[in-house]
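Single chain ahead, by itself, as structure tokens, in the form predicted on its own.
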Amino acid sequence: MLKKSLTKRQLGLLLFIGGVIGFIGIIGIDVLDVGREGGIGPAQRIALGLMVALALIGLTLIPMKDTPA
């Protein structure tokens, strides 16, 4: 078996990813779903926050050695 640990560049990449991708999900949503007004809701921008936050948490992580996370 593989005992490999993940490193704290290989979650900071994860973390990096997943907040972009979310974010882009996120205005995905509301820009294919053009039927509907209002634009982007209180819940859409916590949404963003949190993506936002994960990606930059992510970005702090890459530059770290690959010590075990």
Contents of the next structure:
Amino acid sequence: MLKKSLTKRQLGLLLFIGGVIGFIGIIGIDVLDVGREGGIGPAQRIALGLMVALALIGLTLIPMKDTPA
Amino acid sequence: MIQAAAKTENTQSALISVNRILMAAALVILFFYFVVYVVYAANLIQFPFDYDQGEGFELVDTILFSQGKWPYLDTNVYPFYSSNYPPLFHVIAAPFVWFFGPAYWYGRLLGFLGTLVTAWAIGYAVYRDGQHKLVAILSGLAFLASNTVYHIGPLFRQHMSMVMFEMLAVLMLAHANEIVDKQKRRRAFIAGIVFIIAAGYTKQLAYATAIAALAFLFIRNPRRGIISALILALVGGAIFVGINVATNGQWWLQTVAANVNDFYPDQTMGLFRLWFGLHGFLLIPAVLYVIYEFYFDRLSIYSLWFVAATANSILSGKWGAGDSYFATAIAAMCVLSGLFAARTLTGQWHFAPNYLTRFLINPFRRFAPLLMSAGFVIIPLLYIGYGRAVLHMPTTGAVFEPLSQILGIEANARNGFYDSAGRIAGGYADIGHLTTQADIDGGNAIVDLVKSTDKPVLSEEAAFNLLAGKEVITNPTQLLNLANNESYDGSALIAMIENQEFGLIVLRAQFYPPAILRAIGDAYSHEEEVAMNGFNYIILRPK
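The form predicted in complex with its partner chain, contrasted with the form predicted on its own above:
And the full complex, kicking off with our chain again.
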């Protein structure tokens, strides 16, 4: 299995999961470190946007089934 | 029927003629930028002083390596010097010090040659996958025509050597999986990984290319991807730990911890807008090609590289960063736009059947011949449009002055230079102009002043001390990096300034930590200013 190329569906799932985990992780910085000033900063906002984009691209790839990625 | 066929043939023939004329025009325009680039490089290679801020300290790193010493030193101990850059570029340049002594020309020559190698590799990648010679040449020239590449290519800086190693890495790995012969395949993988490590040890920013390359290898063959990642981590990590041990932890402090600088989102936004304004004609086809590969074909390493490099360009908003952070994305853009152009001109678009093909492609299939014909005109126009967007050239001299009058452009940058970027974004390199004899005279005047004192001299640029035969003291921007990260003491240097132990201080951008600048202001007085290279160098003497 590890010698075969990923499919578009598998890649989509990976991107979706990565995007969601990344999003939660970035939000989590403020939850865990509540003493931080200024809330969600500009760099965090950019990173959150990238994570959302990653998850959305992942979702659109999932219906592509077993086409090699 | 015969008449209709003849008419179609005539139209086709006319289209091909128009395509050839427009492609020739695009080639002439982009070749013109290559000539401008060579003129600029030849001019800088002969200039014996700092042209861009910080070049001299890269030369100091090179000198230290040539003496078998590390440049990652404790900045609280005299001469308070350290570097924040990885070693490879300086190690490559070090043998030149043995033969020619301290000089700027060989570092600039290496940088310039590195961009030529990158341009060649871009052209080769496009030709290998696209099978269109002229588009391949245009793609390589488009890279050299970029304002960003032009600015920093012939500098004594490591950035473009990093881009060269990155490009060579993706070129080696792009088709490594398809090599049938096991030995050859292994060699291609090893070469690709070696180039990635070389890029990373030329400049830290190459981590994005490493991520893209490993993601590509994982997608194509997870087992090979994991093995490659392990080898990369093992070799890269061993070198990292080795240098850190050899420098008593200064490697980590100076190249990693001190590089966490403030982020200015407005600078990033401005540079992204500028990037699109200058490169939009090729960015659009590059992005379309990425989308095509994501949904209708297999993903290439070039697409992943472009995405990773573009995302990495967000860091251009850091203090001390700038448009050079887009150089890798520009190289990837040139490859992808070239592949887009080649596919269009050779009619090689294939759309795998899926839910998107049904809605977005199939309804328009009947227009395919029309789109194909339009492509013959649009593709060369994209390169011509790009050529217009990146317009940059000197506006003085026997050739460039009359040409700039014909084009109706006037200098809008230093020393008689026109740059379509217009210097509107913070972080955009304020360079590109040619140096003059007056600049060399100004530099020599400062060297004479440095020679005139028996005491050490604190100079914001290294060249004056090096040419005067004096020791280079501190690397101001690195002191500032450390101070911004609360990792700088500075008391020993401040004490020397307060005791007026420096016979002369030379300032330009005043990139020292505020405490150092305050001490200078208290103990030294502004004596005179010397103009060089469009900047006024402030000469200070003890009060």
